[in-house]
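Below, in structure tokens: the form predicted on its own, a single chain.
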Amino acid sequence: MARKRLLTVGTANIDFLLKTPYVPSCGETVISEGEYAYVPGEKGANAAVAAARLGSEVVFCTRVGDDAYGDRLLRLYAENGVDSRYIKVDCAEQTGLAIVMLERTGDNRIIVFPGANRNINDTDIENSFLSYPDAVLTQFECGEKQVLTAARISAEQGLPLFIDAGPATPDFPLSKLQRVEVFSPNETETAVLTGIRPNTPDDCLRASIKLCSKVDMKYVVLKLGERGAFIYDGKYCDIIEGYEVNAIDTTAAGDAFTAALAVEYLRTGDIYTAVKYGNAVGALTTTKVGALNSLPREAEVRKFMADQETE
């Protein structure tokens, strides 16, 4: 079976790692613990390497600086095989940076600063649009404007759009994303578009049935961490229970999730299948630290699902 082709419009950084045992209150300063670490990462960047690393065939729209860090940015995608083509380099703007707290556990706290990943433009997307995807990823995190762009054009095409809710603001205006695939915020941002913290079954459906009637959507699957995934279609619902691991940093575990899910609904079209699929990807990720360090391979997922079937 040919490989379907992502694309994947989102942002890039390099993140600055740092060890706390907690996150310290206004005026209050604590000591780190271990090494403290440069990694590549951000959420376009994560999904896009997920991706890569699960099978699919992705392109990557982005931006980073002429500088180093981009320089090393642009290496590391070669290598895990993302098709670089449109990353534009910036002269005007520094490679974005994110500032990630880890506490001990495992929750983490992130500070970004956008760098050259604010002057992704209409046009940077529309020549994207060149390389013939199957489908397109994106996340709020990349801005609104290019967010929109990119649900425009998905939907002239007649592409299957995927989002990522994340970074979620509560003006965001969903009614003009036009026709979504899979919507799929976290707890919190679910929180923030609909008011409503998916904390019960029922809870998860009255923010799924808001969103619903916000934006033009197949589906939305909210992401819930540990407990799993909730899917709802418009008319039925349902919990696919999470994998458990013993998580040591959450970093990218979401934005792996959302990738993960893509890539199995490209090769199966069953939206259970994807879920599932999603969270195993999404647990996996969990148990090692950092970024795009963390985002496990296709075959190391296929284990993982075969050996929690037979415990």
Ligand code: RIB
Given for the second form:
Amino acid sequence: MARKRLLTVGTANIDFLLKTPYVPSCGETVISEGEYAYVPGEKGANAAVAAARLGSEVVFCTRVGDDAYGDRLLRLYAENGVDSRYIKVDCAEQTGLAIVMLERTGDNRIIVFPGANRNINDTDIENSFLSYPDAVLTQFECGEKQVLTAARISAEQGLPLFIDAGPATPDFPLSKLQRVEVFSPNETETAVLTGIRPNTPDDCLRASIKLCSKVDMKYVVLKLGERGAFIYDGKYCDIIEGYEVNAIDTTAAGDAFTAALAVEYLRTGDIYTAVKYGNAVGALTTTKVGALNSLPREAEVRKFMADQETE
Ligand code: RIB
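Please give the other form, namely the form predicted in complex with the ligand, since only the form predicted on its own has been shown so far.
In what comes next, the whole complex appears, and the chain from above leads the way.
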């Protein structure tokens, strides 16, 4: 079967990773634990590399700076089989950077310096569609205008569009998004976009109905972390339970989940199978520290899922 080509329009950066016993409050200083690291990350890149490792053909549209970090990222994407023809080296801005504070619990707090990512423009995005993608994946992180442009061209070309709603802002003009195949926010993003925290199945349903009233979408998939994911198609809903793992760092788990969902959905056409696969990929991503380096490969995921079935 021919591999599907997934165009990812999104952000790329280096994560400055610091481990901390807890996040300091205002005026407080905390001594970090272990070592710090500069590791590749950012939602668009995490998703692009995740999809490539899971067996999709991936074209990545982004910008990096004309600096050592930009060079390092370009090399890494190539090593992972990501088509980098539509990545621009931006001479005006540095490569993006995110400060990732990783708590002992495995949870994180992130501050992003977008750098070159903020210069991703309509021409970059329009050009990337010349790669003849089968589907498009984007994240709110790459900017409102950029997401709307990717959505407009996807709709014009009749391409399925997968949206990871991270990070969400309450004023994002959801109604301007054109036909979305799968819209996928996490718990925090769901609360920001709908005012409803998806704690119970009822909350999940109310939040999904609210999202469907704002966005023309086929499926809402709420990412519920270790609880799994909630699917709503405008009529029916279901929760697909997550996998139990020893989670040590949740960074990039949501990015990997949405990328995996897109890859498996394009392979099978079945949202339930795709979400289950996304749950497995998300869970495995939390078992290693870091963003891009923690993303699993197809063989590892299949083995993990098969082992879970026999347990
Ligand atoms: O979703 C995780 C990513 O978000 C990190 O890699 C960091 O770059 C932030 O943007």
